[in-house]
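Encoded as structure tokens, the following chain is the form predicted alone, with no partner shown.
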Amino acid sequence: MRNKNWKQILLFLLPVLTLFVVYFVYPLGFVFVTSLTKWNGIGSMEFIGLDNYIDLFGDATFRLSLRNNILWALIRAFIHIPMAAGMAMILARKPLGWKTTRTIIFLPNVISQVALAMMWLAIYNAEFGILNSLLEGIGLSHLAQNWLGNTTTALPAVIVQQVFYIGYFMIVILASRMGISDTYYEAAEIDGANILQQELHITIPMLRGILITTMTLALAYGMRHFESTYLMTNGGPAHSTSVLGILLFRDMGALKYGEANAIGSILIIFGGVTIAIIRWLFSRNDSASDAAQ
């Protein structure tokens, strides 16, 4: 049945669907539309169809970038987010110093990126490392190297300390446990359930919401990744730590705004894509994860 009270919801909603295509639709089909064109940002565009397009896919650095893109996002959901939530578990059952090592884990999330990543530069530096001084020192100094300059390390190393930073995650995941009740859980225990697999079949289930949830932000994470790597290699070496941020940046740099759109514009579809897809294979047929949705 059609409601009564349209005008009012409409006027009522006015205001929020305004600030919704002035700050989110029209700079979006802007983006879109001047990766269509070749522009400087300041002079008059030139349109020249999905040439930006063409381009960008025959460049091997671009190839090289997206998989690197797809490969951060698969790894912030598929690996950041289990530890997150195996460390949420572990907190929720508050053993001895719960709160001192909820906060410990957190802790890095307040710390600037810029911070993180120059202390992580300084644990990888080839000569004065603590990472190779380690090595060194326990009798494995044929495995010490340059981790940020060799092609083979150079991305694992950039990936390695991001990955570890759960505490945001851990922090949304372990909320949703504390609201899980006792009762379940005393109940499985009389039945004769050990804790393992209390948590498989009780917590999992319970929490799959969430952690769809929180997966979709950890791929959305992954797909616009940009700061660390920017900071720490620049790309490099040889490209292989590049991203699609990276390349978007030089772009911009170079004055060429409808390259720079086109990645964007990639991007974004790229990033939509692959939530869809794992949100469609998680929450199919399964009521509670319509929460989440």
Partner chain sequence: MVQKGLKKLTAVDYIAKIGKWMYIIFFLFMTFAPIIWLVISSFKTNFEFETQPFSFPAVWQFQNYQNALQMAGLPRLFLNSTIIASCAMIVNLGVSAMGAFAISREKFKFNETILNIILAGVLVPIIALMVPYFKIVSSLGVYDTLIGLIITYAAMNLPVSVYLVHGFMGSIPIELEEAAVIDGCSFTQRFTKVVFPLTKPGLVTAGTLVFIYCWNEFTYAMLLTSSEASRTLQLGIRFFRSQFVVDYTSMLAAIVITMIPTIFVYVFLHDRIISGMTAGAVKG
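Please give the other form, namely the form predicted in complex with the partner chain, since only the form predicted alone has been shown so far.
Only one chain is given; partner chains and other molecules are left out.
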């Protein structure tokens, strides 16, 4: 049955569909297709099959960057998310000042990565940085160093800058936690369960869905990681903090557009495959446990 308003419907959908096709559908196709070419962005493309990919995986810097991306993904999923979930569990019990705490912890999410990066550059600075001043102040001056200039400390330093900003996932998990009825906890309390037991046996199982979702997102974000590292170290020193986004940007600057898009494709595929695998794994598990009951 054809809707009698179809002309207006089309007119209303036209802007959103046009922008979406131009900025999402076409770019995705473009990235995949041109990743199979040698192309400097201006001249003609030369089809070279999977050569860009083969070259990339043979390159030590690429493998190091990919390893760093995987490290970011794992740290986000298995350290960042549990820390956010912990805070959500605490704040859900509404301790003194919980709303203010929530507001402050979320605050960095409205500040730009540029401002945060410049702030942390001042913290990590080798000459006048407050991290070194702090260490000297408590008698640990032998630990003071050039945090971002040293291959052993640069990666931990850029990770620390990001990993404690738990605000975003905290509010997402907190919203779900607030949806759990108090009656479960009251019943558990009457049965003599202490707070830790309540969290372990009520909250975590009830939040299973949202925890899986946020961990999946966190894994995907780990693959996309770019801005804060670009701003603080630009991948250095000696590529120790490099990630795929930084290599992509660098290839683009060097007019290696085909290879840049091969990196883009890898980024998209890794993210997509991660999400698909986790979905499939858990939907299979869920139906298996449903069947067992």
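These figures come from a predicted structure and were not determined experimentally. Residue numbers count along the first chain shown, from 1. Here, rigid core means the biggest group of C-alpha atoms that superpose within 1.5 Å across both forms.
**Message:** Please state whether Phe47 has a C-alpha shift of 2 Å or more between the two forms, with the rigid core used for the fit.
**Reply:** After core superposition, the displacement of the Phe47 C-alpha between the two forms stays below 2 Å, so no.
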